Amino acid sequence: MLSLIWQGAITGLLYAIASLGLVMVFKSSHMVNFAHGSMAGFCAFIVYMITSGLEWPWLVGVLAALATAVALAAIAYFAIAPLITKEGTTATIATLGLGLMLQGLILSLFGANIVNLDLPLPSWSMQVLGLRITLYELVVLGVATFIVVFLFLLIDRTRLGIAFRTVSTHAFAAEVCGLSIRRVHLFAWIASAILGVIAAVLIVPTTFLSSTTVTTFMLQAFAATVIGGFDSLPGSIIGGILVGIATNLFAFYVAPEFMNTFLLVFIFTSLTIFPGGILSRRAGGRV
């Protein structure tokens, strides 16, 4: 049980920084980024090519990989932007047209073959309490360890940060003083497209490489960022490590081929409880 929880909580880290990427964009732009396992798909097939098809050094593909990202971000934002200040829902939907277009490139470009990437971590391990911890596992605590501690330091102690969250509150109000709204909602879609590489390049050594893998893995932060809330950051990352554990738990005990009934029951039951997510407060107004 100990060994199960344990790694449902690393994986759950994963799945909450791939959701404070979700949660970035929704709280800037008020709408769901759907295009977002497909871009960081595309990066880790990137990551795959220069790392294996050209034998060049992991930093390489990496930060091949995020500059792509940084690209990505930026053409999807200033296709997206025309969109973000009508009726909720038709940006929204852009994203999976975007996503599908993302689809179809990786397809076309790298195949549908299943493929490995692995990380360059010696396989190495320790035994605390009996509990059998992998140099892999220690690598995705202190990057997700990293991550939550310099996002929060840059949201809550720049003026980018404070930007952010201005917008975030009342985005009119903000552009009444001055803001450049789109400069505060394309340091969004980047910071989101960066942390959907860093969590898509974590996970997918653990499984394989294909044209849907990652876009999977997005469905589990989608259920986590759903459970902890569309618009708190630290709840995304409650909601990961739940996820996480109850997955692993949910896979062991039960079965896994209903993983996805599963992941339904569970943010059905979460939002019945805790409509607006786990750390929302109940919304209340002067009469």
Contents of the next structure:
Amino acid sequence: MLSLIWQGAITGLLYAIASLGLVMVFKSSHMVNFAHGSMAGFCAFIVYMITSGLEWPWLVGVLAALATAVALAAIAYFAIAPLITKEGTTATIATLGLGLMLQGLILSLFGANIVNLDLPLPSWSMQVLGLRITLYELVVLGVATFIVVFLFLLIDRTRLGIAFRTVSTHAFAAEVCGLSIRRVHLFAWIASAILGVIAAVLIVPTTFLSSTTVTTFMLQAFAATVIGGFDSLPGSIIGGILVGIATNLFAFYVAPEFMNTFLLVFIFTSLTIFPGGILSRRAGGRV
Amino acid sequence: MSESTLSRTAGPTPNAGLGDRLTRLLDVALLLLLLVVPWVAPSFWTYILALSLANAIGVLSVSVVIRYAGEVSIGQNFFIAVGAYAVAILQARLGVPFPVGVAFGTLLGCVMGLAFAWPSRKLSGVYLSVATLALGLCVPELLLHWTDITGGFEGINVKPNLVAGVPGGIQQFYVALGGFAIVVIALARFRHSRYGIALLTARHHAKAAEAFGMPLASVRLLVFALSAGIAGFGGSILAFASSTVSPNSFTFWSSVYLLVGSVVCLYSTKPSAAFFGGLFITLLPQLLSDYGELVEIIYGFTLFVVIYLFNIVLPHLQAAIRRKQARNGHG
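Moving on from the form predicted on its own, please list the structure of the form predicted in complex with the partner chain.
Let us now look at the entire complex, which starts with that chain.
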């Protein structure tokens, strides 16, 4: 039971990282990026291609994936940017078009096969209070902590971070003050893509990589975002960990094949109990 | 697409202009053309057109959500599967005739849509969109679990036995055409009804609609019940027209394809436009069946191009023309 919770919390951290990416985009440009999963999946396949296909070192693979993520995010943002000011759902629908294109690209470049992608880590583990902790879990914990601290310092302390907060609070006022909204949006999109890739590359060793797994993995991230609230960065971390623990317990005690249905019920429950997110004030989040 | 085109085409229009009369002429011509299809076209094309008509109903169910509620639904495959499996299970297991199955499937879809929209009725649209994503993804695993009812991977065959003695292909085509006509006529009537106008008011002036007793939560529930009912009806027709139901036809991606169809016909609820949307998403996978991954790229690209064309390019052109006219007027 304890080990299930621990493992769930570790995977939950990865959901949280992916969810942070969704929230960054939503906070800045007020839209949902449904291509988030496909973008991350595409980059995970780049890592696979370089490390397993070309047998180059991991560092090269990860750097190439990060570069791809930045490029994809920039392309995606500049393609979507003119639509953001348009009527409500247009930009969101456009991201689905983007997702479709990437999905097709993954299928045509890498095929529909399921592949394994393991991190280059020695299989080392230790016992703490009857809990088996693997090196993989420690790496995930370390990376996640680093990312969260780094992101919060970035948003809290730097000029870019202040610009981001201003734009997310009141875009028009920010523009009047002379801030470049496009630059802030671009920052949010690139940060989001990087967060997505990191989460995807770290989650793949626990399952496998195929053209569909990362899309389903993103449902967990979406569920984390729903419970955390679409406009709350700390909320998405709590949400991610909650989703991780809940899905792990559900998969073990009930039925792993009903994961998506469970997440649907989970989303409904959290919408009923915490409308607008776990950290939202009563007035916030409602229409 | 943009606010101005929406209010022009979706709003109640007491005096039909020339453009409206033209589209009506096009709709009638299309209907007449479709009526003779089974007698002149090869049976393969009759089949494809029947599927297109059934898919067009699904496209309409997506367009209704976008048009009346301003939200995106990518979980329509759930409601379509509900309608399709209702017909298939009732026919194969209990021997219930098709019309009863359709009525049941439509009603069940409606109820499911209502139940689905309930938890997020007061929240901003993003939460609803994400919930539809989860809804869309959970269909195959549900269908694959209760194998003895749903038939598992192979699914269930649906016999075209509505009228004894008439060939199956012809029955399937006319049922699809009839179903499509019913939905299109019902939607056209709905648009000018009290509820239709109230919904469109809510879409443009939420506060005004609320003052008239149409709060946003009711809008959400009403639109989702309507859309899910149409999707359930479309699913029933699709099951009959394609003579089989299986989990592969109701994946999350089929919802995304319906959305592509809806975008391609500019979220229109007009018959010819919706038929074109259905035809587009039915025909392309058939033509490119050897290049499966190309279909997704083409769909994604088309979606993007259409959105760009009607949101960015055309408004720019219109503005340019207007500027030129103004300049000529002064000169």
